[in-house]
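Just one chain is shown here, as structure tokens, and it is the form predicted on its own.
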Amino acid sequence: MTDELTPTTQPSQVSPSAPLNRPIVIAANRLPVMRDDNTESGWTASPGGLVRALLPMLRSSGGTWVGWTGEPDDNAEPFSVDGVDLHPVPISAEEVLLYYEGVSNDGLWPLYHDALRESTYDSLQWNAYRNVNERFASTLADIAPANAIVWIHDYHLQLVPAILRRLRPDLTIGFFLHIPFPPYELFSRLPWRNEIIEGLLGCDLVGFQRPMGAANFAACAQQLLEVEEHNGVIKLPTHHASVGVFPISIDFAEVEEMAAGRATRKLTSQIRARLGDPEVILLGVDRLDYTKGIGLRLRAFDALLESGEIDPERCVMVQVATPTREAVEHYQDERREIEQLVGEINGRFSRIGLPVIHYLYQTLSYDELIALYRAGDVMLVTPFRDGMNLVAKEYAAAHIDGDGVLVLSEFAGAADELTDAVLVNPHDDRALQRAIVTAVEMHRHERRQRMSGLRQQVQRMDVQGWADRFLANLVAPNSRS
């Protein structure tokens, strides 16, 4: 098997303005709000573009969304919010961490982006994912309406698929992968390498961000269970099942209209301004986890400092560490250090009053960040290994300047659309270097061609267009044959 499956649910195959007509429910780990006291129903939509994308769709297919609310044995009754149904699934204080943070973070996360650190496999653990994916699985099986869309999300719910199909075959399952699925010389590692591809197997559509994952699904498939794939599909006693690719993006529009306006312009030049106005700001907005490269990025920063190619007083690097799975040893691991990187650079080439480091290490709002992303002339994205990676994308889509240059790691999904940027191998530390200074000391006139051939690419592909394509190929009769 190579990469170069071709299935056939490519997404321009079927139009995705195929009407549906028929309820839809959504499983993820989460649900698409938050707890917030100060609104009226006490939740609020949660930020991001997935859930963006899908709950317009769920308020006028009538569906309903199921997940857990984030909060640890919590039994929270089903309600609405906002025209949409949702339906919490209880998870218990020592499921959160022997489902979520020990085999989903410490065990399947590490794998699924090339095993850049060791992974935990624990039978406990395993248990306990097994039994919450079955309560997903019999809760989607209780409030799916008769031939329902069933659309499950992520690694968390691999298992949900097959478990489903036997509980309710008359239902449509589909399932997309946000991040890497691994070859299977590493896949192959997973003590339950085979229930979960019997799990996903249950679906009739299995979506991917990149051929390669797709590819490797397939040949997992093959290697494991000796099913047959052809053009895309597997053919099981039950069903077909479909193997696609579906690149996810971002509601070009909105980033754009935020970008637009006032209050966003007004913050742009604050930032400009408390970061002393430098000739060039070098950004960096990640979640802080190992994936993201942010030490190599820093490390790069670090070597053209020392070497004068670039200039301590002409630019600056923002880097802002969004919080996450704070209790996985790894990633308190890389917070250390981060820090210890930021301290040691900054006590070296700093000014008084100008560090050339600015790090935050927490969540910023949506209208900081798009504020963030317009001051930034150069954005670096530099990920070991990345499903997609969505701040590449928001960050062109927030250049309506039409400048500012993206430096983007191979490895990112985003890579395979983002051809405008400057494409990187991150673990090449003089490539990084060199990519570094090629975005600093780049023309004004080919950033500006750069950037029109990222906007355009973004605008092209936008996350309604994602969602209304794998949908249609979900329905589409040689997906269901």
Ligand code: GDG
The other form holds:
Amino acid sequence: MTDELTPTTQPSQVSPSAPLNRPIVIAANRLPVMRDDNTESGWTASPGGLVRALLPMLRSSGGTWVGWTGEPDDNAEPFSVDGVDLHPVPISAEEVLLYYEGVSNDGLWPLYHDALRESTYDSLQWNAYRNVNERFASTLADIAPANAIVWIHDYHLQLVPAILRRLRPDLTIGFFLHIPFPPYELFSRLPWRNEIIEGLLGCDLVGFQRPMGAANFAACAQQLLEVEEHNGVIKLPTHHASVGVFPISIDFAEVEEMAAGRATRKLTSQIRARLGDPEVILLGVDRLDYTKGIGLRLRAFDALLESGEIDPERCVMVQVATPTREAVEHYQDERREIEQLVGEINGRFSRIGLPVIHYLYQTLSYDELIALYRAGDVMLVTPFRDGMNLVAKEYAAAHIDGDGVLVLSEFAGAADELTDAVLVNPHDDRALQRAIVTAVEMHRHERRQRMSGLRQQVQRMDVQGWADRFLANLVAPNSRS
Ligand code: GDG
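Just the form predicted on its own so far, so send over the form predicted in complex with the named molecule.
What follows is the whole complex; the chain from before opens it.
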């Protein structure tokens, strides 16, 4: 990377100021709601900081969220939840296979995460991806009020910005990529590489989690389309596209408040008791995804039990692996491998009534998750590659007792900010084992000092600040003139 890219190598600095006073329209593959028979509308807001940060903004700006309901061939009419207008985009069962499971999750996902699995490039799938992107763009063009701000999210919708700009040049268009953007050497494998870059350059502002993602994108644009990037701005005949860094975060206050509740405290004690009151609880919480490094972590734990560096009478591990993308073959393989490993390790090191690994292939309630974070003495976040990793930030926010150690992969976006974690290269098996032992044996004084640093950082840079900074940069004059 050259120094010319410096403006994109630090989180963007324009600070939020006055409210935007312009309608905002959000587009993401999924609507921020799930079906709930106990509510009048039949829907309830999905859990998660992103939804909580964006919904109030939409409510006050009179904006809309455009996305898929998650059910194939669902022709749901526009509806409202908690005062926010939602506009469904229908996706057929065939498109789910081709656009969602195919291009998005079997093609782009592995490639953008350093090609950890073989990616599929199929022109039939790509046609479906393009069609769905065109449908999103024309829906946005139909419903966005004049001069609105449109904020598009993630790798499923990378063609939308350019199509939308052609249809509605009056709009201000931003895009945020939640996952890493790969280096040119990997990205250039894609048969549709130019189309994706052209799609994203339809934006006024393209945002990334880490400086490297922004720099990779700018380099790909320069190499593939021969555009000039200067000070984080790419000048195009129709407009200027800015490139910036906006590390996403969580709702710190909400997690902290939940962690402090009496019910959580009770549940945390129950969890510890049910685990046999061990001295140290090691915890992993991930979607069961091959990027998250669950297998590496289990193998490191296995090696430490084998060598005697970790005593199964003192330490237990809890691994929550949330079901995800179960129709994609790579995910079925990953699940089989992890479950075999858990079985082997438990077979050798458990005692009757006291498994050494407690494995849950389940989605827990958020309350249970927060209680589990509180119970965890050592949190293991060891992805091979991750855009940010919100679990790392949630763990710090939940540790209101000021104790607990985070072991964090250098390859997670969170590693840029959470420098008080025990940072590790998870590809180095011995280094990962050493990091786990360091965390387990760490002196209380050091644990508290590091946890205080982690909590301050997450509190200072929460999800509301992230959304405000992105929007402030999107409407800032220097991003478009
Ligand atoms: C993508 C990027 C980036 C997990 N298990 C349960 C549960 N969760 C929640 C966690 C957390 C979220 O899911 C996972 O977020 P991550 O950031 O760790 O990972 P991805 O899903 O891969 O997200 C990632 C993120 O987008 C945001 O930009 O950080 O890098 O890959 O919030 O709490 N929630 C509940 N039960 C579970 O069992 N309720």
